[in-house]
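Only one chain comes next, encoded as C-alpha cells, the form predicted on its own.
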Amino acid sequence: MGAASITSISAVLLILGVVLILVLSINNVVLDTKVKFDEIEVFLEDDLESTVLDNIEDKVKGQTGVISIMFRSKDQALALMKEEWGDEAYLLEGLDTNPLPDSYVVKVNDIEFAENLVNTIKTLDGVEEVKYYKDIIDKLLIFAGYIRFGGIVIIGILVFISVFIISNTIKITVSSRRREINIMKYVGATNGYIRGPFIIEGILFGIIGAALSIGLVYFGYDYFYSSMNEKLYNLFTFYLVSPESIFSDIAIMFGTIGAGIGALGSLVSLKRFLNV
C-alpha cells in the first residue's frame, strides 16, 4: 500500500514537472524575445536638413528607456540587407536608386517603453514611419499568460488527483486498523494522538515519491537538453532553461508539495474514521 502511494505522488510530481518545465521555457522564449526586439527603427524622410536631424536625436534621447540612438543610412540599410539575404542579394544589385530611407536605429532598455516612445517620435518632424515589435511582443505575453493559466490549472487537478488517489490508499490501511482506532478512542486518546503516525506515514510517502520524481525530472530534461537544445537553437534561435538553474526550486516546490499531499491524504482518510 505504501508503494502504492509512493507511485501516485511521484507519477503526480512527474506530470507536475513536464508541465513546469513547458511554463518555464516558455517564459523564457518570451523574456529572449523581449530582449532581441528591444530596437525602434524611425523611418526618416527624404533629404532633411541636419538641424531637423538634430532635433529628432536631441528629442528621442530625452525620453525614458532610450538606451541609445544611432543614424543609418540608405546606403548602410541597403548594405545591411545584403547580408541578411545572403546568396540572393544578387537580386538586389539591378536598382537604379536606393528605395531604403535613412533612418534612426533607437534601443530601449525594455520593449514596455515603446508605446509611449514611438507616439512621441511620430509628432517629430521629419519622421515619416516609425517600425516596432509591439503586435510579437503583446502576442507572446497572451500567449505566455495562457500557458501559465493552463499550467496552474493542470498542477491544481494533478494535486486533486493525488490527494484522492493516497487518502484512498491510505483508508484501506485505517480501515484494517479501524478497530484499535475506535479502542484507542474509547480509552481517551484524542484525535490528534491518533492522526500523528497517519500523518507522518503520509508524509514520508510523499517525501519519497517526491524524491523519485525529482531524480527522474531532473535527469530525464538534463538529458533532454543535452541533446536538444543546440539543434533547437539553431531552428528557433532561442534556449531552453538549463537544469541546474530550476533544480533547486523543483526539489523544494516537490518537497513541499509531496509532503503536503501525504498529509493531507492523511486527514482525509481518518476524518470519518475518527467519528465515533
Second form
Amino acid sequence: MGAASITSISAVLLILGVVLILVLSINNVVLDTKVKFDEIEVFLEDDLESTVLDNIEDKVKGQTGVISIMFRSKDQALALMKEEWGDEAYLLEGLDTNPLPDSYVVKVNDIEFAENLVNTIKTLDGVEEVKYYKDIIDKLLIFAGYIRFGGIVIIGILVFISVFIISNTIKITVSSRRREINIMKYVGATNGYIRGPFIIEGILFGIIGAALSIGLVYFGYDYFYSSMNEKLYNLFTFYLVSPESIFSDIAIMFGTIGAGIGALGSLVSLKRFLNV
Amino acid sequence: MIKFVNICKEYKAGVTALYNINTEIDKGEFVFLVGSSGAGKSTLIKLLLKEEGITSGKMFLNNKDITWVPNRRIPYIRRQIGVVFQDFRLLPNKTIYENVAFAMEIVGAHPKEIRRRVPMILSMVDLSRKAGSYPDQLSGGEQQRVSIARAIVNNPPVLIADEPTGNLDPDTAGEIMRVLQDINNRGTTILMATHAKDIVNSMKKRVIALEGGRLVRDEEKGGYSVEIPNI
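Next block: the form predicted in complex with its partner chain, after the form predicted on its own:
Everything in the complex follows now, all chains and molecules, and the chain you saw is the first one.
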C-alpha cells in the first residue's frame, strides 16, 4: 500500500527536480548573456563634425549606468568584421567601399534596464541608429518565465494527484481500523491522539519518497552532467548548475515537500472518519 | 448528575425524534430507559454522548451545561461517561487485558497506574483468568463483561448501557445485571436502555419510558410497562 504513496511522491519530486534544474540553468544563461551583451552600439551618420562627436560622447557619458564609451571608426569596424568572419572573410574582399558606419560602443551596467538610455541616445544629433541586445535578453527572460510557469503548473497538478493517492492509501488503512477509531472516540480519545499515528505514517511515506527522488535526481543529473562534460567539452555544461551546488537545497526542499504532502494526505483521508 | 431540560431533537429531513424531554437523574441512581424501537432511546443516548447536536433545550452533566460543546472538548465529556453497547465492540486483535488497558492509554494514564488498575477491574468483573485471551475465545457474556470493564476503568461518574443484554441469553443477562448492580453500588450512576422486560420488572429500579419521542412515564421502582407484570 505504501508503495503507491511513496512512488507518487517520488514522481512529483523527480519532476520538480528536473524543472528546478532547467530553471536554474536558464537563469545561468540569462545572467551570462547579460554580462556578455552589455554593449550598446550607436551607429553614426557619415562624416560628422568633431564637435558633434564630442557632444554625443559627453552626453552619453553623463547618463547613469554607463561604464565606458569607445569610438569605433568604420575601418575598425570592417577589420573587426573580417576577424569575426574568419574563413568567410574573403567575401568582404569584393567590397569597393566600406559600407559600415562609424560607431560608438557604450558599455552599460545592466542591459536589462538600458531602455531609457537607448531612447535618450536616439534623440542625439548625428545618431543614425542604436542597437543593443535587449531583444535576446527579453526572449530569454520570457522563455525562463514560461519554463517556471509551466513547472509550477505541472508540479501543482502532481502535488494534488499525490495528495489524492496518499489520502486514498491511508483511507484504506484507516478504514480497516475504523472500528478501533470508533471505539477510541467513545472512550474519549482526542482527534489528535487518533490522527497522530496516521500522520506519522504519511510523513514517513513522504520522507522515503523524498529520499528516493533526491537520490534519483542527484545521481541521474550527476551522470548527465559529467557525460555532457566529456562529450561536449563543457560548451554546454558551462550553463548548467553543478550537481554539487544544488544537492543540499534539493535535499531540504524535497524532504519538506515530501513530508508535507504525506501529512496533508493523511489529514485529508482522516477528516471523514473522525466525525463520530 | 444528568439533567435534560425541554430537549427537542429534530433531524434535517424534518423528522422529530424527541419532543420536550424533561428529566433529571441523580448521582448514584440506576435508571432504565425503556420504549419500543424508534421511541427515541438511542437518540437520547446519542445526545448525551455528544454524537449528535441538540435542536433545542438544555442538557447538563455533573451540573455543567453541555448543550453546546466545541468539538475539541467532546472527548473530555466522553471521558466522564462510560459506554457499553449491545455488540460489545471489542478489538479482536488485542487481548482482554489490552482491550481494557487501551481505554486508559487513550486518556494518557501513567503505565504504572494502568498496570495497577486493569487487573483490579478485571477481577471485579471476574475475568482475571482470561486476561491473556482474545475476544473470540470468550463467550458473549464474558465479552460483555470485558466491555463493561473497559467502560469503567477510567472511573467515570456515569455509565450508559445501550441494550447490554440484547445479544445474551437470560442467565448470562442476569450475570451482566449483577455486575452492573455491583458497579452501581460503588456509586456510579447508570442509565440503561433496554427491551428486556424481565430484567426491568425484576430489578425494581426507576423507569423512564419513551414513546414516539415523548417521555410518557417516569416511575420509581417501576416495571417495563404500565400493566402490572405477571404474578
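Positions refer to the first chain, counted from 1. Bear in mind that the values here come from a model prediction, so they are computed numbers and not experimental data. Heads up, when I say rigid core I mean the largest set of C-alphas that superpose within 1.5 Å between the two forms.
- With a cut-off of 2 Å and the rigid core superposed, I26 has a Cα displacement that reaches or exceeds the cut-off between these two forms.
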